[in-house]
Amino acid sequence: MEVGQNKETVGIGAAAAPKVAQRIFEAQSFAVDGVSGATVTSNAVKTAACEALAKAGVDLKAWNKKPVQKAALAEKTLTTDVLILGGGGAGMISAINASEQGAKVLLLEKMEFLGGASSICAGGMLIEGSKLQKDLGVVDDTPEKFVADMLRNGKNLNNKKMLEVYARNVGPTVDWLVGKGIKLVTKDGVQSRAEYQVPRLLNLQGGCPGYAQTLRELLAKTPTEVLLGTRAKELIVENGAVTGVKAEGNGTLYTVKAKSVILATGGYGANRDMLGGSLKKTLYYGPVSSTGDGHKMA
């Protein structure tokens, strides 16, 4: 047999095939668990193994079984200054911002894997206020107008405050993922849309995946602690304050104590328990990890 080259998704398939392989290899049976999120790439591993073994002549009863599980959990309390629930791309922008700035990070991702829905969303940034977006010709474009565009789109549904909020900071956010080394495509200028006033959309280069890839490049050069498949299960609050989680992951029961606690743990589309009316026959297509943990927990 011939092992290929690995051409799935950066930072997800990619990801996962060695980690179901390793799991394979060290359980000596197909029985293991996939990786959530990459379910289709998990189950063409374990195809993969099976076939390779079949054909090696191996006799592949014993590895149908169901690997042992470790019955009790260890438990461990850890410290930090900033506590981030969620390794999207807000959660690692979170964290990369906050390791720089001289904090003791520790990141919290219930997935075995970064980057949430910036892996795999459409790929257009808004850069509305950005020096970007002046730069390449577009200098009459305000905050306010942003707002009143996302009023009229959301037939005036938004929360208005933080949209506001949003508005911004969206510019200042821009330019800084800039000078961090995200690149945008600029060769043709700044995308107008019939839904906004003046032009203020441009595309990723690499889109998504390559977005949140440069995202956890720049997070591994920071000192930032990363926890993966570790979930947040409930937030501690003392004197009406939250100061850190109690998680679970790898086998470990953690309690986190924070300074700062950050819920960056995405939306909850994934989950139709949350979702009310017609929204529940709706087509989702982001991230199965968007079930509204950190909702529930706040």
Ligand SMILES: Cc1cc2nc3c(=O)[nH]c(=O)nc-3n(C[C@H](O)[C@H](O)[C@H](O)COP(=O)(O)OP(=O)(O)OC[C@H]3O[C@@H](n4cnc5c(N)ncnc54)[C@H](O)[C@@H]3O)c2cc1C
The other form holds:
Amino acid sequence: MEVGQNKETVGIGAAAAPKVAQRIFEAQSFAVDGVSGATVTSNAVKTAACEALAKAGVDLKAWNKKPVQKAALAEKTLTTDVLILGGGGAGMISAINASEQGAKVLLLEKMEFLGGASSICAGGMLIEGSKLQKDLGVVDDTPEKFVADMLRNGKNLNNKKMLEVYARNVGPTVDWLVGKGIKLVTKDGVQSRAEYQVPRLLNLQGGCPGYAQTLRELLAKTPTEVLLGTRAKELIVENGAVTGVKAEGNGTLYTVKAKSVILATGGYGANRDMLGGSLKKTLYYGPVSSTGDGHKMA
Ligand SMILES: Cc1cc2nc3c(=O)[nH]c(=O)nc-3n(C[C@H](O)[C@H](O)[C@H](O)COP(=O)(O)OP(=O)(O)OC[C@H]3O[C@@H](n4cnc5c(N)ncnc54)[C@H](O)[C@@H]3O)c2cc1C
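Mind sharing the form predicted in complex with the ligand? What's above is the form predicted alone.
Complete assembly follows, chain above in first position.
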């Protein structure tokens, strides 16, 4: 069973569609699980398969049976140098970097595709302190200006320490990404915004879907082992240090031990219980995967 040409988002809907088709084929049933985070695509594939079979004169009643579930979960212990929890932008970049430095890397991603919020965001990148910003003629930006602008714009509700870390690191990070082949639209120069003292905004070419796809391709060139559909559930702590994680996915309970664990599970906007005050009622427009798992585990 094949999914034909489509205009699904690369790496998300486009990755989910053949998986759903495969599940339908293997189970000989439409009552299979869709791919979480790609529900509309999953339902479209089921509908298309259903219509195709109906046209072929197949009795559809037989195709509604529940697939047989495997009884017990298998158990597996894995060891690695660097264990990365979450395969959005932060997780993929960590994996690429650690892998290129010679570490054995294992990345666990709870969804069935890599990308997280990093594959659906708007694609505006702040380039404060980068060589790129200077090359494009903006030489007077500083971490101090960046922090001041962000605090003013955030009505001083921001976490200043985090902002300072961000401000000191964003420039070298942008240059690293550009060096890796991430493309930014530079033809109109660095953009200004009313809330910035100096121009410091560029847009990603191809937006975030393109950005995430480039990261997936870079990651695929490294020997990083990626387990999709595998949710980190509990950090293993020994003598006050995080030494691994318990995770579950694809019918297996994993115990993973690692020299370093990187928590890159994203935000918690999709988890109403974790949002405070008026945010509970705010329209959420991010990915379903941002449920604050990392915050809860930590
Ligand atoms: C609509 C939208 C527009 C945005 N626009 C911009 C913009 O223009 N500029 C900008 O700078 N920022 C923007 N952002 C914010 C930006 O997208 C995020 O800050 C950034 O992508 C976060 O990256 P991340 O890797 O930390 O998290 P994510 O990209 O969300 O990755 C986290 C990953 O962890 C996985 N995960 C979660 N829990 C587990 C678990 N228990 N086990 C295993 N895996 C797990 C998730 O499935 C996900 O793949 C936007 C965000 C949204 C939603």
